[in-house]
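Let's start with one chain on its own, the form predicted alone, as structure tokens.
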Amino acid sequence: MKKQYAFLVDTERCIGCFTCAMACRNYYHQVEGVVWRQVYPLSEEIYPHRERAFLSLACNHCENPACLNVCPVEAYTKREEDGVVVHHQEKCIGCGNCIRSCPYGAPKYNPVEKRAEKCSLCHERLDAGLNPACVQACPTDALQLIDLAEFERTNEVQYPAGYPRMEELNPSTRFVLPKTPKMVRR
């Protein structure tokens, strides 16, 4: 397998603090209403416990990205060296094909620029030997950068409950699911 960078979201460690989302926003200064990383609490239907669990989500940097495949002006590229899907906003014509095609909602419309934009896994930081801003900021190491080609698989999953199962896209993000809380009887 070729090198493929991916996010590992450990819901056992995530405390829902939104530091990852704030770090992304602080680094890229997205306009109001445009968010590249979002933190969602798991619904009670999926995780019916008093303790809460969260998913921190951004672009999945899919193996076969829908955004790249539908873009009429080649505003997306997938880097050969690490599998990161990069959006080149200067090429974007704002047609919205990528926004409508991504089942994970990663590309967002920027109403000021009148173009799409999305997480590009801080590729410029990766090139400088740094972690993405969201990964670096996580205070509990719940969000990690992994290389799927070298990642030692243990208990992570690709499609947690409630997450669109799109095998033809093969999203790279992996998840460690929350454990059932232990009951203590007194």
The other form holds:
Amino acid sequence: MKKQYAFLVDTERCIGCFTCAMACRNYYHQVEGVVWRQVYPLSEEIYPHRERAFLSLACNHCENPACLNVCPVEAYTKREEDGVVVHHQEKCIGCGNCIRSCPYGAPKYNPVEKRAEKCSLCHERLDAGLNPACVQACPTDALQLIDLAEFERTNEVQYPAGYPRMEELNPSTRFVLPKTPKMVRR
Amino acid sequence: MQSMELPLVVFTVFSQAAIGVTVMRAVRTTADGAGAEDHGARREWGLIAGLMVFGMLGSLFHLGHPLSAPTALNHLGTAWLSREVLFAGMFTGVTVLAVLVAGITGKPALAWLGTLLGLGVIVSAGMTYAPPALPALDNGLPFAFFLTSAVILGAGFGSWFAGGGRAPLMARIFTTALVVGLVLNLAAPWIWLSGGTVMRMTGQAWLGSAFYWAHVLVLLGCLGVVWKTRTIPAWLPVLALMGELAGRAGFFADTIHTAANMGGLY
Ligand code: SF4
Ligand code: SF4
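Show the other one: the form predicted together with its partner chain, since we just had the form predicted alone.
Expanding to the full complex; the earlier chain stays at the top.
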């Protein structure tokens, strides 16, 4: 398998503090209302415990990206060297087709630029040997950068509850599921 | 409710009306031999070109950067939107050419070429608006909705140009398309209610939407009028157009995106 960078989201460790999402904002200063990384609480149907569990999600850098396939102006590319899906905003004409098509809601409309934008996995930081801003900021190590080509599978899943199953796209993000809490009785 | 996407409503409905009138023109003028009952060709092509150009101009308002619209042809390899733009551009070209060269009788070859390109527009639009992120529409439904709109509006407006001999044919096609449109629109949301969460949310949104019911009522009303009068009164296609516009606004506004339920059960 070719190199494919991906996010590993450890929902057992995630405390829903939004530091990852804030780090992304601090780094890129998106205009108001535009969010590249979002922390979604799991609904009670999925995780009925007071501790609560979260999915921290941005673009999944899919193997077969819907955004790239539907974009009429070729504003998306998937990097050969590491599988990162990059949006080239200067080419975008703001048709919104990627926004309508990505099942994970990763591309967002920037009303000031009148173009789409999304997480491009901090590829400039990767090229400089650094971690993405969100991964670097996570205080619990719940968010990590992995290379699926070398990643040794243990208990991770690709499609946890609360996340759309899209086999044709083959999203790269992997998840560690939250454990059921132990009841302690005195 | 998501965005109503007014420019897309205008583009899809007006282009489908133009394509429908072209298809009906091809059918009518060749129904019993080339050129049969073919008069007022320039006026009819004028309407077709007018509808199409209006739709194309409307679509530009949807773009953040309308001046770069021609670059939308860059990704014909996988993007159905690029293919839609290509077919729509070629179809517009044929309609304008037809206005210029049409005499009193018109040229059936142009109507058939327009029909072919118009079907290309409808197929590629059907694919464009059927993305994986909209489970209720990630299937043949957008194509079926678009084709029905084209035939309803085509037969409706086409009746303006059909002589007495061809008027009953237009009324029959109009009626059949109305029935198909009604069945599709009445069945789809109820079927979605038995699907996954996002499909169910879409079904509920459609059934609770004024756009949806306005569309259904207009389809029913048109059917009632044709049934009663056995003809298509000149004002009826305009009412049908209003209905299709309302239905299309609901199509964009009330269809739920998978991202709306992130963290919930799918
Ligand atoms: S998650 Fe969406 S935006 Fe990211 S690569 Fe996949 S389809 Fe494209
Ligand atoms: S909004 Fe921009 S990036 Fe998205 S599909 Fe349209 S042109 Fe491509």
